[in-house]
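The data below hold one chain only, encoded as structure tokens and taken in the form predicted alone.
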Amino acid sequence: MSLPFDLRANPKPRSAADRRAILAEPGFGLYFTDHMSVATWTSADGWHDSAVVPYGPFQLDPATAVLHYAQEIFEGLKAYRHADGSVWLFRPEKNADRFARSATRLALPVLPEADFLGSIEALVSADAAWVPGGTEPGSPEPAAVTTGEQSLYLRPFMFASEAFLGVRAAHRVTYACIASPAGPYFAKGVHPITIWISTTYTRAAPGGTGAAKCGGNYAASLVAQAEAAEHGCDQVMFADAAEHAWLEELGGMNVYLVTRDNELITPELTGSILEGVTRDSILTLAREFGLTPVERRVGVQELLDGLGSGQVTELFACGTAAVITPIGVIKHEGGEVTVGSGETGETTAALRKNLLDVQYGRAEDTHGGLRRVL
């Protein structure tokens, strides 16, 4: 039986004027809606105490297990407003599946797919006015002018909330989903970024948590991100932990190569690479753009040689937040190389446009990825 996520309305929601001001310039991850979905799991009672409640802080004991052993996971997806005012999710079942796999790897209880989706849909329904592009209740005017890439970012997460310092899986776990209105990831338009290939630090190793979406992976990437910044780069690309010779992924995005032979290549999933929903969506779309999708190991030297010879014509990263991000320059210990002309490639731009058009209802959803909420 599915968990009920009944609404316990926030008695002090933000005013319509405050909401309009936020939606006009939301940024990313800066503001949060009036409610959040919550549920509790205990080893004795399973999942219970589920509801949509007023957004607010958790009260945690100093001995709460997550603060000491980082037993937690999270997800990221978006709600999109279509031109007719309806609101949709894009392939949320894939997020539910990955959330379950992450839970298993971190010794957390699995939240059933129906409950994962139910918590998100109940929250979006409660805070529908926060989805950019809609109308305020009682007003025919749009709540904010959209640019075509505004959305409501959704962050489901789960953490060990038992107060206990023994090293074991927690017997009490808290689940929550919060929502944050998001503007375009590139406020000034899409532009190619510069990447630093790190051979000093690694993101994950075989048998580790690389395939799970957990905070520890991101914490481990921050020092490498700082290393990239020291070299004048926007992002870091990690190589494998064993040989430092094979491409894996960026700090928060998967990576793709486009070749002059019309291959679309991405590093294969080895257990240390996160299986991105956007990554999978691009593989699905590839043949519609005359591309042959290829998942295999990609050598760092192969990439550098391919860029030098022109065999690799485009390079891009992908993820939920930025969708598809063109890469213009690669820097490494031995120097740097420009990707193609250094500008956004035609294939990269076309894939990005198509994916966004499907998500926002501007193009036909031929693969059935959209799920209507409102």
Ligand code: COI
Given for the second form:
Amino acid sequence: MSLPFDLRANPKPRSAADRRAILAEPGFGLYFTDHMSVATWTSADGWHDSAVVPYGPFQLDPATAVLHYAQEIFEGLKAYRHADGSVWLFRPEKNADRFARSATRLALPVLPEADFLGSIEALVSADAAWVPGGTEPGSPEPAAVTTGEQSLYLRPFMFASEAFLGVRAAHRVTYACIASPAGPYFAKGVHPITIWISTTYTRAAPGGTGAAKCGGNYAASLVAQAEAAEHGCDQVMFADAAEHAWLEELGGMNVYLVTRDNELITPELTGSILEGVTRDSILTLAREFGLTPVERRVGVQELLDGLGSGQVTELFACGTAAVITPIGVIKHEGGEVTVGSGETGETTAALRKNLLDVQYGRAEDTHGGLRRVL
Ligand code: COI
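Write the structure block of the form predicted in complex with the named molecule for the protein whose form predicted alone appears above.
Every chain and every other molecule in the complex is listed next, the one we just looked at coming first.
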């Protein structure tokens, strides 16, 4: 039987005026809604104590295992409001599936797909007024003027909440999902970003946790991200751990190349690359744009040479948060190279527009990815 996610309503929700001000300029990851979904797992009782409760801090014992050994995973997906006011998720089953794989890799319990989806749908229903583009109760006016790309970002996560310092899989685990109204991930909006190819740091190695969405991978990326910033770049690109010669992914996004002969190439999944949902959606869309999708190893030098010769015409990053973000300049130890004209390429723009049009209900959902919540 599925877990129930009944609502224990927040007695002190934000005022409509506060919410309107936040939705007018949400940024990314700055504000949180009035509720969160929670559930507890223990080795003795399995999953239990599930509910949608008021958003608020956890009280953690200083010995809580996640604080010491980082036994933790998370997901990222969005709720989109369509023009008729309805609210939808996009391929949330893929997130449920990856959450389960991440859990297995981190020796955490698997949350069944029905419970993962149930926790999200109950939260989105409770906090429907926070999905950008809606109307305030009793008002015909939109709650806020949106750019057409705002959404409610959903962050399911699970962590070892047992207070115990022995190194072993925790016997008590907490699951939660929080929600945050979101605009573009990058503060400067949708503009080509600059990438630093790091040969100092790697993100993941064969047999490691690179394919899991665990906090540790992101912690490991931060010093490389700082290195990128020192070189005036927005994001870091990681190469493989063994040779520093093969492209893997950015700090929190996958990467794609477009070639002169209409190939759409992304590094193949090696076990150290995260299997992005957006990455997968783009592979599916490719043929509709006359592009041949290719998953293979891509050499760092091959990329630099291809940009120099014009063989590689466009480059972009992709992820739930970043959607499709064009890359304008690549910097590396040996110098820098501009991607095409440095502006957003035609194919990048077309793929981006199509993906968003499907997610926001402006184009036909030919692959059946949308799932209605409200
Ligand atoms: C996402 O795209 O949802 C991510 O998880 C990337 C980042 C915000 C951590």
